[in-house]
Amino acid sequence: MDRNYAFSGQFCYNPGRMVLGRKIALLHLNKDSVEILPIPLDLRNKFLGGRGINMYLLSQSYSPDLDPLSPENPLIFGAGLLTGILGFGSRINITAKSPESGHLGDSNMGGDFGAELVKAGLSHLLIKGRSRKPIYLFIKNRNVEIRDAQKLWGLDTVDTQRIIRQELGDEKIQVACIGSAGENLVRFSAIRTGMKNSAGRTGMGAVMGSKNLKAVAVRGNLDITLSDPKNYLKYYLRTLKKLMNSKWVQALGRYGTPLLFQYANAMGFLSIRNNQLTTIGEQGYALEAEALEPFSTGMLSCFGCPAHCRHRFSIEEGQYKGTKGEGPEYASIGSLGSKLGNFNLQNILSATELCNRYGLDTISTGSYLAWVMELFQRGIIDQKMTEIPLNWGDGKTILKLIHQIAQRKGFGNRLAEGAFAKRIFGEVSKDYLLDIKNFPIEMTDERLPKSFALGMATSTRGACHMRSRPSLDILGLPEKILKKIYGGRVSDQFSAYSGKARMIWWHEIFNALCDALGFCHFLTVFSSPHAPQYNEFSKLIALSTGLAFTPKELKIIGERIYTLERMMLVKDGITRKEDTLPKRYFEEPIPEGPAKGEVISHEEFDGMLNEYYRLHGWDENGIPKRKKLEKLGLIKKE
């Protein structure tokens, strides 16, 4: 039987306090209960929204003993403070303890779902417990309805969305859902919305599946009131013009993120065959952005975004005829392509779409496949275990393994355990899974770009480029400009160590703020010095919500979020020893290509780490000092 729940309290549209009208829904699935509550102003002032409030909520129940697949692990959806507002805000964070790493789990997702949640009057969902049977949530304006999902169980992520819209009679409903991978508790399964958008990293789909929650469907048509609409529009249009005139956004709108593949290949920081090589030279043309154009049927954007960076594609002939979808992103091309020695673009498109439909993270899927392919190459595992030969570049094998992983069949059942499969493959296998904090390295190799290397090592969700990667480092900007951005000397040499700790510290804080606002990283200084940052954020917040924050105060909020994340990792026993890189990075110089000879120096890396900890106000073991925690208001002063 379906169950309906109404908002408790009055829904508020006070001018200048628009954002305060957004509520949080507390759902206890084992009790079939829903409670709608306001979000305290103090919590907004300290954490804003999105990733910020999500981390506060997770911290309330986080412990080393919390089983990620238990009913006690909270699943938290959080729209950013600016999500749903004209211009830049469309992102939502989904957070829990990670089944993939066993530590902090968090993933950021674009599309239209976050904005629709805001239009329905909510900005956060805190979901606890486990339903007795498969369900989905339907949120419409001031109501939350729990509906039976047994007929949806087993469907892929595209069909699930289609059938929910049919059942509810509204094509404008936005759905976030899991596929078979999430249902089968694959540790790196994703939550999906639309044709491609995914909360892909850290296994949030498995958390959703563990709760018997198939989907969250949202429809809203409540007004979103701006504090100062006239001046907001003026300021937005000025900011938009400046942004759209940047070369980065123009290129992004034409090619999407695959344009980054060319840079990584040409400079020598691409993962080839599980990072045994770092470039494929002229072979890279087959996987660069221009190679997608014959399959592209257009470009589109997330809600309200001025940069249309997402491809729609269709394969009209050949072996993969009939394959249609969105993407692939640069990360998918690298992870399911070059990292596996696979240079067949049509196979990569097919593999990406298969992952999307099953609800698998393409980055982790590619990383684990690369791991076992190298184990097979070296004779550490054999066909007696794998059942099929795991040869580099074999597209047929790649697709077969994706099916097996999502369905937990055959050898795929072992791979579905992700990094935890190390205990299955034996001690010697550990050196070939390039992971950090039990979370796999992505589609790049960081032995050349030292800033990228430090960012991977220190990320609060394990190896992750979206926590701090300073893509600006690729551009070789003059040190004068870098000093203006980062507030201190930073070397303009991509392979240098000097100043790169400052870069990573700065981007960690800045990206935490972006995620709390719901602001896409690609529209910030992630890749362009002309893009919005603290000053622009301060004005956008004031004109849209009426809340006043100086740029300095916004930096403190970003630092508060990141430090709170670090405190949760410290609870898990993570300190300096875990802020490191795979053995290959320190011991194996890149053998050929433009980055030949590059390797990470233990001494130089330790120097970067010392400087990084100092900037954060953490001790030599990476533990936040009491003085810093008091300053950020994370603990009471003595």
The other form holds:
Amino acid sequence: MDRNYAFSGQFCYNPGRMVLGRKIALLHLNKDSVEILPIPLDLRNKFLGGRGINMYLLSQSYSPDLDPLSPENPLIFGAGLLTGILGFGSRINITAKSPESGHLGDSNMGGDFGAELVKAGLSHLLIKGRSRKPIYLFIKNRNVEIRDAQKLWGLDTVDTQRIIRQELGDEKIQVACIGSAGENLVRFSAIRTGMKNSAGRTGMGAVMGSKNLKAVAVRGNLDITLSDPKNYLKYYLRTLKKLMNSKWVQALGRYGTPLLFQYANAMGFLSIRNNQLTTIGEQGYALEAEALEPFSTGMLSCFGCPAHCRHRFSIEEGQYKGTKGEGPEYASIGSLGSKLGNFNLQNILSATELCNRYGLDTISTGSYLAWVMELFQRGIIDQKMTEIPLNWGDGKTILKLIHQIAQRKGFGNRLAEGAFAKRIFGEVSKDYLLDIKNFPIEMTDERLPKSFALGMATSTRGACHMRSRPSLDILGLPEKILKKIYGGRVSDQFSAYSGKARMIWWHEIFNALCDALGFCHFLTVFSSPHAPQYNEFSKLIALSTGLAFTPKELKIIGERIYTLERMMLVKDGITRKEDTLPKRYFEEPIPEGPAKGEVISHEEFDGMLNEYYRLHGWDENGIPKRKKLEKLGLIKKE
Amino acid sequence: MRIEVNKEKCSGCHLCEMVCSLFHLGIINPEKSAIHIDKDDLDTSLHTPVLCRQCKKMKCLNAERLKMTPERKKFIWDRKRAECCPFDALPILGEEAFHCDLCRGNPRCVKVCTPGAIQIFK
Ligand code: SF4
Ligand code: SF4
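Given the form predicted on its own above, I would also like to look at the protein as it appears in the form predicted in complex with the partner chain.
Full complex below, order starting with the chain above.
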């Protein structure tokens, strides 16, 4: 953080234990220097916390010339404003310039790590520089220690956590760390905590690896005082009760996100064989939530979450006997399963677990594997390069390639470059990597749901469903209800274009706010119209921190965060022409299944974009207008 | 009345701990709660909520010759007494221990335990 900023702002009146008293630690690994500073109230007022403050911090050093793997790239951890207290999730964002896309990088992680950081009296870490030797950080109640990690280098992400706990003699320590993938600068490596929680997307693990930083370990037991504890508790219990009555949250608690796989397959928006198909019909039963149940050993929550959507699994017999872990999420089942034509659930469980251990993003791993499998299918690359045949659905090959990628061995060394491997595979290969802003699309196909398609095209971190995906669109709610939520007309037809720009605009802003608060999208209006949103957020913030924001003001904060992200992309030269979709979406109608014939029309898509820019207050090229920036306080008034 | 534990159902969310400290002390600190979750989050095994069992004969008080009823109603106990609990059921932090007073008849933790791992047993 710019020090002047820190000292010019008005400080929080109670520096100690209030929610607003959480501090930021600035670290420079070249100099082994650590500085702990209060977070100015002004910054909290503008960006709240989590992703919001992270984006402010990143914007301070963001430039097109900033090399993501250089010491100058800041690695930023930011717990949400209400992380670690009784809220609706306790999440943390990890942000830096992305080595995977070359643009904005940001990933949101659940588990217990964010809450522990907060209990240790901090909410943000800003890490710059590069240590000469492998190190890890140990943070205990606002005391930061830099420790040697040479013995940890090479360990997987679960063993790393275990050994650190042993070394420091405290089982309650929470650790965020990288595995071999991050150490080897695989461009799509994750930062991991617990058995499977990951800041998976955009390669934050490689940024950590480039700093020779193996892990951040935290432990805290400081009191957190709330502004109005009595009424906070009362209000929380009331809101919780309402949330838990929603059918969606109940189903999520039983089946987890694999529940969504069923919808995608039945409606035809699943990625099969790199989006050559979008449904597998009855074959899909093998990968549905119920198929997971025989392996499930119970459900698990992230810190402070009432929904408990995480499976624990154990494979007791057969080829993959002895594999244990957590998950997989719908995104991993899709990415390492159907997207690769792989319908062997046990193989998918093993592949997911292997990625988690190495610290690889399961989504990107699946996407790049799908890419090269299609290149192989079409003869654009051959066995001379790949050494082994890359056949759809070949579980053994999938596992082998995961090992190779993480260790940067053989063909895996090329794959480890992610989308940058286009340079290696040649010009023709480009059309078969379905990416947006140099970042691969995920487990779904967006030719049917036009809202999803627009959200992918405009997301500030490249193709991504977490920036805006309006899962509500799946439910086919009456237009009257949609209008009430979105404040304007939205079509109730899943495949229609009309009003969908409004939906995406609305969710982009809302999700940015959720991530600034540390809330989990699943516990908000993401999937249920009855779940907490602006009104509830406003009350929870006031009763816990004493800051008074109207729902309208909160919306402006979400908008400020999203627009600031957009401004960083604009610096990179990203404008309207990059807010687009893979060629396949425009040119190849879906060949079969319930979504047969669906394709994106250039004209209609352009119409959505126009409407979307208008709602955001951006010009027709997607560049935020001066007036908008002034209104959001992102530039000074002339 | 006591809180009955069904550990198979516990998801390890820590909501009960937060609510307990918030209700009694007006702060959030999972370590200043009468209930605590024994959990190994790097394993796939179960989590176990642990708290005072409201024993009829309170072995924890043996050394002190006190009347049981007033002590049952206290939330903050001292460490030494908690160390006499044969079940190690009370969380200890520094010299203090935290004893389940059943929220004076209206347990709060059970209200946030969505999987039903802790329930009121009358
Ligand atoms: S009943 Fe009340 S005192 Fe006892 S553990 Fe639950 S919240 Fe704490
Ligand atoms: S609230 Fe229930 S599920 Fe959550 S940790 Fe406590 S006992 Fe376990």
